[in-house]
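Encoded as structure tokens, the following chain is the form predicted alone, with no partner shown.
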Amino acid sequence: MKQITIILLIILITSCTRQIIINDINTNSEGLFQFGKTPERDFYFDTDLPDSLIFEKKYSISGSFNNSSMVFYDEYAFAGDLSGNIYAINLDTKKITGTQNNKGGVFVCPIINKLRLFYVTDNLDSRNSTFYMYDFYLNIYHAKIEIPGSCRNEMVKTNDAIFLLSSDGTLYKISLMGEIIWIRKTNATTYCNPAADESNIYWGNSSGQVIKVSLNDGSILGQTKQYTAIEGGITIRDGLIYVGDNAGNLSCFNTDLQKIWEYQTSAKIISNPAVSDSIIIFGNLEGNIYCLDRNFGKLIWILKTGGIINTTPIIFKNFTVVADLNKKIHFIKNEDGKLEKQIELEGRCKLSPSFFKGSLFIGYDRGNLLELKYE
């Protein structure tokens, strides 16, 4: 009688989910359509984060997260949780309107491109992954593509395509269609998040190789020499690439994939840095916090907060806000680091923060996601 009513109650939760139905998105309007705002991964917002942050809403949803973000559309917010859910919010109503289910879990930041989400779960069960193409205002999937292994590296959009990379170190280029247009496999077992500029896609694996690959037709361009294995994530500026190793150090390196400087740090780095237009910000798993001359790698502070920092910072003209594994999120200033305010929550950090439209966005344990909000 207990599993027949847990079966019913399931049905039931089930049955009451509405689907993302979208018909009111001002296509001309504003967002943030990827993990990184920009195929080089940019977190920095060339603002002032005022002190007047106050609390606005907190949404409840049925799982939880990974250290990823969300995404930006006009009035509306879209996560993913490690129920294999992706949620769509209503900025201006505070609701959730929406929720596509589906198995495995939802690792990576969801993709929108005009009306359609592109997504991709990882199916824990049967060792691969299913990509999908949703269209949310028709209401139609126009493609569903299973993947080989394991898919919870950060995906990347450019003007023509989307690139997914496995954690075998295969690359899939699919086209804005849902077409898969190339597919370029590199045998070493991949934990970045990739990052592109025009002309090529760049990212870290566990041989401790950069790889560059070009966009047009994935032929392999270059790799480094066998460093630390590599589980940071890609950031690209100004021709300079940034990333992070499992040994803790913090490299920069030209587009031709020359070193150019090394910083090291006593720990583990597994999230992207967040670069401005003279700073470099990034946490390792030890709780430190550092800020670095981007040009020359020479350190400005470290800022120990006794955390665990797995999540990416964002940078503004005067703060950095880093969330860590502590419940804490922490407002740090940018000229010399000290601790400006820092929120205690009631679980583990686990969304990188977002920003939009003057809300800034953390996601925490079971499912909680809070919105701060300035006027």
Contents of the next structure:
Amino acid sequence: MKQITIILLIILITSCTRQIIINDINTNSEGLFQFGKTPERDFYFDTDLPDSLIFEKKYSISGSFNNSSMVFYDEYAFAGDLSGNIYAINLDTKKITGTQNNKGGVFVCPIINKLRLFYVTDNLDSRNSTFYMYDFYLNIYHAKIEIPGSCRNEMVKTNDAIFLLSSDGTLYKISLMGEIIWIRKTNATTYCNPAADESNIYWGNSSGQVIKVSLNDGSILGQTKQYTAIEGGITIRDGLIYVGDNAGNLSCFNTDLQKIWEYQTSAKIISNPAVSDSIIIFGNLEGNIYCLDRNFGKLIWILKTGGIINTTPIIFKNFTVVADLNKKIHFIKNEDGKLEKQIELEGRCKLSPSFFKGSLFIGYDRGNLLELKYE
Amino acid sequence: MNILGLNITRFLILLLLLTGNTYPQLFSFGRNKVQYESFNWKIIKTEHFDIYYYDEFGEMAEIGAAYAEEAYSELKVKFNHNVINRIPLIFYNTHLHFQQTNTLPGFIPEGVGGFFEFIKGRVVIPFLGSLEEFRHVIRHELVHVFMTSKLMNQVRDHRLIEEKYPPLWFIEGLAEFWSTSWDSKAEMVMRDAVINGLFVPVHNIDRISGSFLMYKEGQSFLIFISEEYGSTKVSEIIENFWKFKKFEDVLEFTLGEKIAEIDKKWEYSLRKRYFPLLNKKKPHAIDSKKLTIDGYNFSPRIISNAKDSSLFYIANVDGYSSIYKIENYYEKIFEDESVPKLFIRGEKTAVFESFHIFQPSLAISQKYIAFVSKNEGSDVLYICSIEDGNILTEIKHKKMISIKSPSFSNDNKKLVFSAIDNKGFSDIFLFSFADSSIQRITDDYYDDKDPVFDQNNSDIVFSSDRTEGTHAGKYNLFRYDYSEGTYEYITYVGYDITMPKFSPDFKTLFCLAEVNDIQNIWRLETDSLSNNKMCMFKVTDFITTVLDYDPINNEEIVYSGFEEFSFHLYYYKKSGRDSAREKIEFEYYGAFGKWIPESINLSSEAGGLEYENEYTIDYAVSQVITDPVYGTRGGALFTLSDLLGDDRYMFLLYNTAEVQSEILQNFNIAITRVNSEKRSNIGYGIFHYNGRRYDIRESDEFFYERSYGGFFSLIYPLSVFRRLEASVSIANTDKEMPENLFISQKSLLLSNSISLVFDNSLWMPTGPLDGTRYRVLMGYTTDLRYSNINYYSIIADFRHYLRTSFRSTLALRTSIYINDGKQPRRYFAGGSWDLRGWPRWSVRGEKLWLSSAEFRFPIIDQIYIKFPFFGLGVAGIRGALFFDAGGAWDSEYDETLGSLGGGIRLNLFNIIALRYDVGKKIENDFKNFQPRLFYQFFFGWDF
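The form predicted together with the partner chain is what I want next, because the block you gave corresponds to the form predicted alone; please supply it.
Up next: the whole complex, starting with the chain shown before.
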């Protein structure tokens, strides 16, 4: 009986998760602090990806990944899962350092600012979401804000605030101290990742409008007329705004919301396009990957994979890496769209690929995370 | 009824087989699912599917494969999801073969067009003649596949503990919403529901769960959501499914409004759409005279001559589809009640196993009537005399599986009809009475149907989807020149035109046309106002559909129409308004360019592969229980079967040890295989049992027995109603004698039995209502080694149900059970299932007889009590007045026992029936009643 009690206690203790407490982070270190690195959503890495990638480590979290991405800081990676948890992974020791448990689903990428982690959970059995500001050094929550509706749109971090866009089209500006500065309602269903330049934030909604709002005071500065519903994400580069819609059109607007060009594909686009100096690469739900001239919208190549592309690719100087829900990672040559390599996984690819300190991170079914290192 | 995924008949048979020592008293009845054919299965492997087909269905299977891949490409976008595992699609070339499938254990009614079975993820689809319908059903079922996969992944991804599914109306509504556009069937049902007050809002839609109205309301609701709240909302509902326990909350959250508000808006939109129709169109009951009162009535056919003016039709009035006749119908048109006579009874005998009431299956000439019935594995076209109903000719051919729409030539020398063959081709055939020859007129994958002869019997007019060009794929009318062997268009229009019929004087050609989503009767003629172009003019303009019709003359028509959710026959007389009605002209210049359905491109490795049995687990359960009296018990049961469901294995393992030292010897194992691929169903297996058994001979006695051996059983269905059963088991037993636990008896028991079973009963919610069931069994049990046991068994159990009204019956039962010889087992009676009032199993004897008479009737159809915070409803409470009598003895007859009383029954979710009886026992060898009443509550179906 005594033995059984001890065994049960051990099981109980070890199965309780540790919170994320990180005391040894180097605050001067580099990192990727939000989805797409910058408020404009930059998925370009100005480096060559070598041919040989070697398997470094496979991590397993207890939940399942969303169709978002990861953030990194110093030696740590952070990701959320659909059972409401946030994980911190020590890339040095290759272990999961801690977990913040919540009830619901984390659909969007967390944001890091100094020693604070900002994330939002879409709550289970509730019409609300909750925005958290967690200090992983002090192990305390500085803020927990109830947000009506779902939050499945990626947050934007600027120098002084975080912008959170809920599914009912309400934009919240939250200070880095975790206080709401202002709220702007648009009363339009919104499932689109917004992006921001120095002064404004842009997003699309289910009515097919692209909306421009001032970062400063939240005033609506413009909106396009209604087209097809937009559920793709916004990417901004050099004053051009790129977004895909449910009819499969990839549109380019200027910051005055005038349409510059449009390219028609065959199926819905729900992810952010990735943009480099000259090209824009994106995928649609039919599994086709397109490369266009980003200034004129002319087709350079198409690759038809037969899968489903619902996450954002990342572009290197030579290759583009695309995660496919059809259990594959595609490595595509930028110049001609030829499939250079393909990795088949055990499950569906869920996360947009991430690249940090020489490692490529691929998240797929059942909470599996693959780290590939190049040499 | 299903238990553990097997129907109750087979489950009980298996259970009894597993015991090794059969208890024939517990065998049951039931109809038979007969495998008339052995199919030679092949596989096509596409990118996402394994497609199973058989015999010559290859060409259609390749077309179906293309449809499936096309649907996959679309659905993965709609669901933002892919199905990782390969999807098995099983195609049957006709509905008749589909009914033989073993992928589902139960019977498949005529109206089922396909299903998705989620244990093995199989999609099973019959081909019904039309490629467009084939495409629709494939897409419909694949929506189920994607939805199930998506939601199961959601539950798993969000780590939700409970498995949950959306309500049935959403599941089916979504499948229709994403597989087809709004069509005439949908429009017919919704118009009728809204205008006639049958519409049920979403918050109450459980009331119509499982009905066709539910399917269409679901589809309509999703269309409304899409239009009112946005095209993305349906997808959002699916994406939000994980968030709430109750589906209503998911809807409210996604749409941002309360259900009551959403319902009001939906209902308002439907009323806006349909109520204005009352301005321009008429209901059948207003513009026509209703001729039938009860049931579902189809295929009206008129004979009109000097001697006879009768109306024949196919109807299901009492639970059996049959052919009825109204004599002198014309005079009775304006009487309030015309009483139909039963002409030919269907569905009670194997000869007329099933009439296909939803298809045109009846034809009339001056002397003969032709009708289609299922007979064994295919349809037969019967020709019988109009006067006396005697069958004169049977038309069947191995190449014709499904037959429909027969039509006589004017000289009665020929009969033309449509049939589906082994390839799945729906074509026109011609039967000549002179030499009994069958000639094939068309031979391709286009759906050719509803053929009729012209006046000269030289040309055949029929409907087909072979329409080319601008209106490719639509059903139009064609004329086949029999002498030249060529076709030409009669109509060319973008609506479906079917069922051409000439008026008796051949001056008018009528047809059915689906214009603006509703099917009405039109007529064809050249129009002098349109440069003598061929046109069609609308004859009827009803709110809901005309399904079938027969012209009395150029002005009067009898037809089958749908209204108030029933199908009745109506008489219609044209009024002067006809000339003011719609006209459609035909422009034939667009009719070029044959349409060819897409077919899958296959490599040689991917097509026509031979089927090899692939086994997967159907069911696996294990349990450990601890009881203060009996100690700890544990066990596991799992079953596996092949993909087609023809071959099943069951493994049962449990332990009944009460102390640790007994564990090894108290393992109980049974392994059974049942193969139902062919007509003879074979089962065999081995077993080992060790543990305490309940002694049937004496009450409350247990004894210890170890028994091991094997068994074999054979079930041979003679027809869907009748079968032979045979079983053999051999068991080595070692048991304690209850009289003296220190003595054990060993034996090597050989048990044989053979039975004849018949069942054509029709069921109501709690038991049979009509028909007959009987079982006759002979058996023999002997101890081969020690001669300790040696007896023969005879059982005769006869039950008949005399229908007294639509829902009431007098049920009669008489049975005798005999075991005679050395150490025969005892039969038992007593309890709610036989001798009511007497304690359960208290009446025992080596011989037993039972008789019962029970009057069954409905009491309450539906009752709903609304409490402040919830509602409680029950439906189908039925009553019974009964009389039971019986007796049991070993060597000398003891006494006759009986009981008398009444009770109520309630069917719970079609899984179980609860019963409560009150009455008096008849005691003392039937001399007096017990002083007080007995009250007995139990479960179980009526006998």
